[in-house]
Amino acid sequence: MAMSDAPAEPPDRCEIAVVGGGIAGLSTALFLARAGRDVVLLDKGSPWGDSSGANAGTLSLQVKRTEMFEMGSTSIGLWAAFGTEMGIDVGFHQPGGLRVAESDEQIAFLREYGAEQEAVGFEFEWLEGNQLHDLAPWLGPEVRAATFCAADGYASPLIAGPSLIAGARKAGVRVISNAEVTGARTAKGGYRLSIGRRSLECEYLAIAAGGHSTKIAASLGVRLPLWVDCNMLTVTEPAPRIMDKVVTHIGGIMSLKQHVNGTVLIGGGWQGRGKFSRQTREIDPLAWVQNVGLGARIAPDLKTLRVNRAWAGYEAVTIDALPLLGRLPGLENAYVAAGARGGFHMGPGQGLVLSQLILEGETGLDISRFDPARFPQ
């Protein structure tokens, strides 16, 4: 999903440079601009053309580790606020979500994970047997138990991208495409970014460029340990209402949701083929059949639908699946937001954190577990 962009050239100077036009970068830039700051957002291609634009859009607290609950809950609130408070339609819906289990082993894991969630104040409802199938009669007979979270929902990447770009511009962000930052160095009063044959000087630097963040940070002498997954996604033809909840799997291998236009999106992190270093990504046919087959087992009505499209998208993650979020070690006024598992969900919260750090020097969210300095330099 690519968006055309103007102006074509970056300025020579700005107060705050945000690198990366996905959900984390756009959120950071939007919140800063709404606070009256001078912000330039730079993207190596077209904003929303990489990970965020190729995402399933699931917003599920149930699938998050307990360390991510505060960030996850804050982010869902911000996804809602884009529309209700900022007039930015991101295709947000909150029908609630089911996290399903099929086998005895999966049910035991679901109970164990639920106990961990309850210990930190997470609220959900346990469902099984007739109670479960009365709530969701479209589930297959293999589904024996589930937890239900009313906070779970989704946003539409197809709608959110153009809307957030337009909203950022309206707030005053200078959004610039085809402006690849190939390096950065400290300069008097801030940083100097290399952008092709041009350079841009800024007082503050926020890096939110997914897998590309490593190269930019490395030019500043900071190691960000990231690798990049190549997740597959499938969308069906429009159909009458099949399901009315977001569905995830306790095995961490599936997500299902039906959009208001009737299409069903099947995801869940099944890996395609590709190399991020070469910018290649494609479907793995065997894994794709398994992904779609699991979806059809969980929601059998999917068997009647034709596939409109399948594709693969990147997701940069850390070895501990927690984000790199906060100040770059050893540097002043330089920050990063990258590497979160489920980064689409977490993007608005990460943008809020970076904007607060830049505006106020601190944030109200506990980000101590996400310190980029936790990995050896």
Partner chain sequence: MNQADLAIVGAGPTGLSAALVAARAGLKVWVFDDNALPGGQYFRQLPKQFRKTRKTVYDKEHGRASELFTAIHHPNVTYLPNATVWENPDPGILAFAAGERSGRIEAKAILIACGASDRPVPFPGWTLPGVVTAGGLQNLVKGARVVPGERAVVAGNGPLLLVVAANLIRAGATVAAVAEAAPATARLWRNLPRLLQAPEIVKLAVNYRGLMAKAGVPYRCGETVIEARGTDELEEVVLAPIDTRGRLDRTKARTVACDTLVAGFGLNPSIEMYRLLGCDMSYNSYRGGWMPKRSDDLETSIPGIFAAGDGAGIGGVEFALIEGKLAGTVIARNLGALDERTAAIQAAPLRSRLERFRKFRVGLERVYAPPSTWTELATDDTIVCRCEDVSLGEIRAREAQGFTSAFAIKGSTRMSMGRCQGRNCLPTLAAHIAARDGIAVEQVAVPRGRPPARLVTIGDLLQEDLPAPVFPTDPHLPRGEEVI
Second form
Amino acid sequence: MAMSDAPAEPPDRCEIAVVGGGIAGLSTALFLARAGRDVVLLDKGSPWGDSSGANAGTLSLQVKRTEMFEMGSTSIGLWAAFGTEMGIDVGFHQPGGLRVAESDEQIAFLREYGAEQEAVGFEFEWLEGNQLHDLAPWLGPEVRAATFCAADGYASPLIAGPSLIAGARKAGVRVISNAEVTGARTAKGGYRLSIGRRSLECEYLAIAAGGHSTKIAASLGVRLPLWVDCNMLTVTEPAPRIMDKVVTHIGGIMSLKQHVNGTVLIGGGWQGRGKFSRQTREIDPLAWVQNVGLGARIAPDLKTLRVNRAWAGYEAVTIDALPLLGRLPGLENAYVAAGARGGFHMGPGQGLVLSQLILEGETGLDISRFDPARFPQ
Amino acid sequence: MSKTDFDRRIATGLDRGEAFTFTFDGMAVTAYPGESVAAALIAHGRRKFRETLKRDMPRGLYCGMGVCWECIMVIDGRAAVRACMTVAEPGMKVETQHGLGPSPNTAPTEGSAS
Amino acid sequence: MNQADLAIVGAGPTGLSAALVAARAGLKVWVFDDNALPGGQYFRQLPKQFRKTRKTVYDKEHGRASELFTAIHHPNVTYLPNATVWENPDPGILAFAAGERSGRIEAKAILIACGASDRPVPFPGWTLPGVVTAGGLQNLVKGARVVPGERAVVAGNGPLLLVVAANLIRAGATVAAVAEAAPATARLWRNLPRLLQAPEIVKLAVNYRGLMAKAGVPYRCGETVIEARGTDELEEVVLAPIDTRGRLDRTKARTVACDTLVAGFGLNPSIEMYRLLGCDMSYNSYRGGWMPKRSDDLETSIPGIFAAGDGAGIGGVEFALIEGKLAGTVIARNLGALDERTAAIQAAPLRSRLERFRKFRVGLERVYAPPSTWTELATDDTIVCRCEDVSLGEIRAREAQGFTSAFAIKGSTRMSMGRCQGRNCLPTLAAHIAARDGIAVEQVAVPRGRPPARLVTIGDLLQEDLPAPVFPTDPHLPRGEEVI
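Give me the form predicted in complex with its partner chain now, not the form predicted on its own.
Once more the chain from above appears, this time first in line as the rest of the complex follows.
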């Protein structure tokens, strides 16, 4: 969902340029501005107009790879803090999440996965049979086991977008729409970005432009290998409460949640028809019905609800499903945050890391596994 | 004037058949076979069908053709049923919809999910 | 998958007349309709259980309607009532929800005949119970022989106000005022030659006016409703004149007590199917705003997809009937069921009749053209999005924060995200932005329709027999294409 679009021209220079008005870029810019730095945020269209506005908003620790726990936990903490400490309502709720399994094979996988998660200190509860159905009577009979993670929740992309844009502006970020960075090169004391016919000089550069990061980095001679999924999302009419947890699925990809306003969001990363290279994104009507059908098997009350709309949005991912987070190889004062699976969830944490790298030159989080230099240049 | 005292059905040239009743918020309302819930309610001066979630505003029949969703009510326990598109049945339980309406039986009892 | 020569969406005058012509020519036709009974809005039927004891004024269309309804019984026609066409998954294929019969159909030609609905124009109090659209009133009378109140005001714009007033009078309701925004009467004589291209319709209008005069119902031109008042239901409306420069004169407002307000501001074509299909669109404010571009054969920009009736530009029932027949004829010809010569002979009188009604329509549009800014009635407290309860004030607050495009307003207020899928508010939002920015309405970019075309129950979708899904082995890994 495209958000703010107040017309403004980019300035000629600034201290820090952040490219990309999604959750990672806005978080980076917000944290830097709150630290008193001079930040310009550039978006090729409208901030929040791409993946951040089009995703499911799921904040689920237990669906993430174990390497992502620290970043995932930090991010959930930040999602909570936007509202409680920064006065930015992002529609954050933490009802806890169930990761469900239906078949023997899935139950075995859930156990195996749980063991790996426990090994890195992750806390969850194992539920099966009556215990599970007493906690969640709205689950379908085919759901036989689940892990429950109290930390799981969601943020509302619709609420978060306008709030974060307004919050960033209030903190002093100059948010510029329709400012596509078509190229970048090193310049004296920093970087010069081409924005159409204009240019912007900055000391620090933070790229958080999802799948578009590849092209921008390439103009600086850096290779950022990314793939882009085209995920389908579905939202129902607002309905009385039919479920009270965030649900994910161990076997089939799926996420389910019911918002405070009663709408149920069905996601999970079923692929629509779309090509990032052509900027097309449509639903695939067959896979879409399968996606919705899986949701209705897990929470059968869904069958009585009407679908209001469905859409598809991009998600940029690396080939090892870990983010590209840190300094651009071979360059000073240029950073990237892109390609995290579950990038909406991870956005605030990645923003924190980039802001710390720019402010202090280091971060307390272990980002060694995410070093963009791990891929051959 | 009691609202059940009158009938806004046009009588001329029509045999509507055998009247029956359904309940609207517990009170009996007369209807005829094939009539929509909305028509039967309006015939008896019942025009407020729901209150909105966000502002508790009263709403009733507006477009009358299933497009606007303003006339949604709780019918036989099910929320958000369009009164203009639903044929009244004997013994049907029609209720004013407050906000989202009631949850199905399997729903969380606390309703605390947020 | 189901197969058809022609799939028709909508069983109103257009869809039924097209079905009849095409089926008689030998085409296998499927007709999908949202309603329980055929007829659409214009030929809306009483419940099957009602028995007419004698002919009344309401039965004047009985003859035409009966012939149309034979379409659904034609052996070549499969008719699906209570059916929602929700997506065009692939070229030539429609997906539909109809309870246990939900599924997909592959058709050699598709006719979109989805009709129209009332144009939403927000004004203070317009959400009160007791305020109904002109179409809503007509449906109550036609479909149930019920009137919504005892004392009514009819306000808005266009000839439908006369029909509504006449129906209320016949039903014994008191019509306290009829307020027509356009200076229609003053323009009548100048446009009479055009209007007389359709003397049968002029005669109807004269009858309605006669009925109003006899009942002592005043018809004021150059007056509009500016507010509806009441606590839980409508109690009174405020009407104000529009001066010669087309501006509201609130100083001369009058208050009229009533329990019913029929607000009819003209109609908008139902365009969701064209948006889904990707048809090229054009804008014509006189004919209801956005509509598909069409060839002389009523074909849209997508070969094999046709559009006819009010859903392709407001023209009224006569247009709908002729266009339906013409569409049925050209589709039968295109698919080889009618030879060129027969089709041309069949189409010729339809085309000339269409030409005559086009002239009439131009006359009608000139008589009823409303002043351009008269719809700016909403105040900060006025609800502009009924489904999500969004007020104009909320929109203005977001605009002040820099959320100015239709997309940004939608995203930040939830406007147009409700069950009506924007039908009842996107025209308002576009008009608001156009007025704010001083641009034409058609230049305002609005969020495009998303599937499903109309709300569809998940249980219905799952009636379809679909192959089992294939899950990815590792859901963390990319499934899309590499960025180059």
